[in-house]
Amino acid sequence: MDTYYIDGEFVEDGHAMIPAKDITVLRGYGVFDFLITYNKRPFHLDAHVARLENSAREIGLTLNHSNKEISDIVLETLERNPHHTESNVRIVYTGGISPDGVTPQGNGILMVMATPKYELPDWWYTDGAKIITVDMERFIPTSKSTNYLSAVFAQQKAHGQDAIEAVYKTKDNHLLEGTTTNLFCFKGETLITPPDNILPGITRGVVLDLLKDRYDIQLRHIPEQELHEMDEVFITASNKEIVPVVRIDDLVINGGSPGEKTKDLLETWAGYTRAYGLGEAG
């Protein structure tokens, strides 16, 4: 049995519970944050909890506890829920009950929730997944908000396509980022990512932070068209890590292996996530 704080208090994952009439509920007005523990250490932390609060201010949601109670409150939930090796956590703060149903009161409620961490196929860092691209564009990008309705439609989309994931698409037919996910390029020795319209992603960031030196880092858009002319593609995420991508749509990229240099990407970031969880990585 997992334990989870919900309003102040801690309590069984079964008997978590908040208000029928919570416009999270009724709206999808909230947000929410999500990382993954190394060695049971929550993953950068301070920066999840630091876009959470962005997030909540993108969308003039108020936040009734501090960064640090947040970041407090992650810890203490994972310290009570020792039988976890690894664990996945959820933050989310609602937007609270509402007179008229739609206005927020700032009274909203957090929630954290850990749970085991889900362990993805190997066969996706192995051989290389499929992902599509969905004519679509998130409401406030910027913002990791509860209203996923986009994602949900994009995702089932995939699914039907045999792909892990859908990247949104400008009406100007550039690409900008998957449904969790963000999008990376190889060109040559350039590394190529969106730079705006995007939710900007703390693997994202650290994967720019470990390659600024080796590659030429280009953050623009990306036109669809130009796909053809790319070496390598994958995708970063809290729960996927790196990704490499072998198919986008119809479009094989590098002959349908992963490349070389995502490869070597794959095993800078196991190294970095090893010394992270022992402390000897910030």
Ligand SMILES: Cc1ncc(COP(=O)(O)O)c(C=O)c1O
Given for the second form:
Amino acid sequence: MDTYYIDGEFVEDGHAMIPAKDITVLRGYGVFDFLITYNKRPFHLDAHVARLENSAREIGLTLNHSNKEISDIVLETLERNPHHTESNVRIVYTGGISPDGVTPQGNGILMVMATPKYELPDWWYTDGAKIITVDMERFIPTSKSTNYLSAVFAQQKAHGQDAIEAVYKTKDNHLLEGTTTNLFCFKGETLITPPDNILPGITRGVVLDLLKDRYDIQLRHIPEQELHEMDEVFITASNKEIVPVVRIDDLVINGGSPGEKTKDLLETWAGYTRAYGLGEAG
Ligand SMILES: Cc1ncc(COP(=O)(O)O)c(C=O)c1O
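The structure above corresponds to the form predicted on its own; please give the structure of the form predicted in complex with this ligand next.
Now the full complex is given, and it begins with the chain already shown.
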């Protein structure tokens, strides 16, 4: 049994409830964030809470907790789940109850859910994975709102094509990001990732920082027709970390195997997160 924080109380997971009239339920209006722990230390908690606050600001949702209060609640929730080896943490701030169903009243509910970390298949990392592109874009993409309709829809499409992720593509065929991941490409010694109209991933930020002195970094749009010139492709996210991509739709990348630079990054990442868990990296 896991313990969740909900609206001022710590309760058993099965007893965590929000009112059916909350506009997160009725309208998909709310925000959330997601992070994992390394050696039980929440990874870049301050950055995740700052992003939650920014997500709320961007959709006009008032939060009644300071960032420090939210961070302290996350830490206490983790302490109340000592049976987890590592945790997935979801922080959700709902829109609250609204008399007319569309006008937020500033009475949203804060929830923090800690669940055991979910392990992903090893072959994603050793063999690389397939992703697809979808002609869709997220609404207010810099905000991690609870409206993930496009993600649920696109993921169904991806799974139907033996792919693990779908990447959003603009009307003028620029790739943006995956449903829950950011996208990177290596072209020679240059590392390219889209600059805007995306969620600024915390993993993306750390990867850019770790690699800034090793490669020429270009924050720019990636036209779909340029993909066949890319030597290596990978996606990043808190739970998935770094996943090598070996196929995009019908295009095979790097002969169908993870490239050397991506494999090198996986090692750098493992070293960094190990040090982070020991409190030796910030
Ligand atoms: C749309 C979207 N892009 C990118 C990411 C990756 O962000 P992070 O590295 O902070 O997990 C996520 C995470 O869920 C996401 O939902």
